[in-house]
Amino acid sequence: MRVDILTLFPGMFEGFLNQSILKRAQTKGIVELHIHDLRNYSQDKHKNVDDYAFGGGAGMVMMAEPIVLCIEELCAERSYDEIIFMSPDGELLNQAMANQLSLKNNLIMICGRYKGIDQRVRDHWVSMEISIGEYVLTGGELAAAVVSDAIIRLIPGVLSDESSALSDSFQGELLDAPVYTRPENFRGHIVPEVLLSGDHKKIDEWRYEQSLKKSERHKQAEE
């Protein structure tokens, strides 16, 4: 897979996709993330990328001209499987959305800034919108940067165990049972008897119970 994200500010990504399980897909060869700064693509010459909006109000709003060329560009060296807006009012990202996003081969992503890009980008380039929340953010780096996580995650030969992104909450109906590790006892709290007992049938029935628990009070709290 190949993700281009598109932002004015490419040093926000440095740590974050340079570390743990992203890291480790690039270097084995799974996937390819590129960075483009938006100024490069400016065409005027202080490199501006945000203008007034027509018709009054607050805060600017980023040309089209910029983020069109660099998707031109990109374009004219391979086919993209969808090109992304990350928005507030997109679609919500969910697991299943994820899911289908990992199988595809390439992305890209366009981090939006200040009051947002000029709709005709929207309108007739961006085949996809998608939001982590509904809340509004500085601009939609960190979003590009979970959706990235939350794809690649699943792209087989990511994960050393691939069964792990299987098992994680939302995969299916219920959400994930309670995990524990050592030591047995911390500070006097003692890991679930059932879970040291050996018994396969029994742990996987406990998770199970927990699991629809789990599921059940989501459930209740998002009513």
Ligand code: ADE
Second form
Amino acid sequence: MRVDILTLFPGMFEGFLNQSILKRAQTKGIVELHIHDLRNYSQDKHKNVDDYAFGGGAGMVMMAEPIVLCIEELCAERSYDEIIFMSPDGELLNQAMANQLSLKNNLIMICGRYKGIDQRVRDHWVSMEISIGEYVLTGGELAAAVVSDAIIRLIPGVLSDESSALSDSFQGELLDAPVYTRPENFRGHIVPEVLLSGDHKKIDEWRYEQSLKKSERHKQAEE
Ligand code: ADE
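Okay, that is the form predicted on its own; can I get the form predicted in complex with the named molecule now?
To see the whole picture, the full complex is given below, headed by that same chain.
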């Protein structure tokens, strides 16, 4: 999979994408991540990328041209499955969406800043808008990082133990059971005895029960 991220703040991705599992996915050649600085596509001598909103009002709007020039450059090289705009009014990210996106080959993610991007880009170039939650961030960068992480870890070969992605919370109907590691007694808090029993049938039953309980609590909290 190839992901191209369009942003005014490329530095925000440096640490995040070059650590841990995302780094390994790139080193293994499973994923290519390319960060594009939209300022490099500005046609103006001051490298401006934003301007006042027509009709007035507070806040600057990201201009269409730098974004579209970058999209055009990328689309001339390969075809993209989705051109995604990260936006609080987009479709809410969930596991089903992450699963579907993880099957794609080429994705563009556009990170907005300020008051947003010129609506014409959204109307004529963007194929999908994703929100990572019902709150407003200062820009789409964190959202693009979240979406990238959620989808890249699902690509076969990225996680060393692939079954662990399949047993994730939200992957099936149920949330994950609680997990414990050494020591057995941490400051007087003891690991559930069944997990130390070596009886795998009992352990599976316990985990299933815990998953049911947790899922039920989660559902009630949502209602
Ligand atoms: N940009 C600003 N807030 C956002 C959100 N909640 N999701 C996606 N992109 C955003």
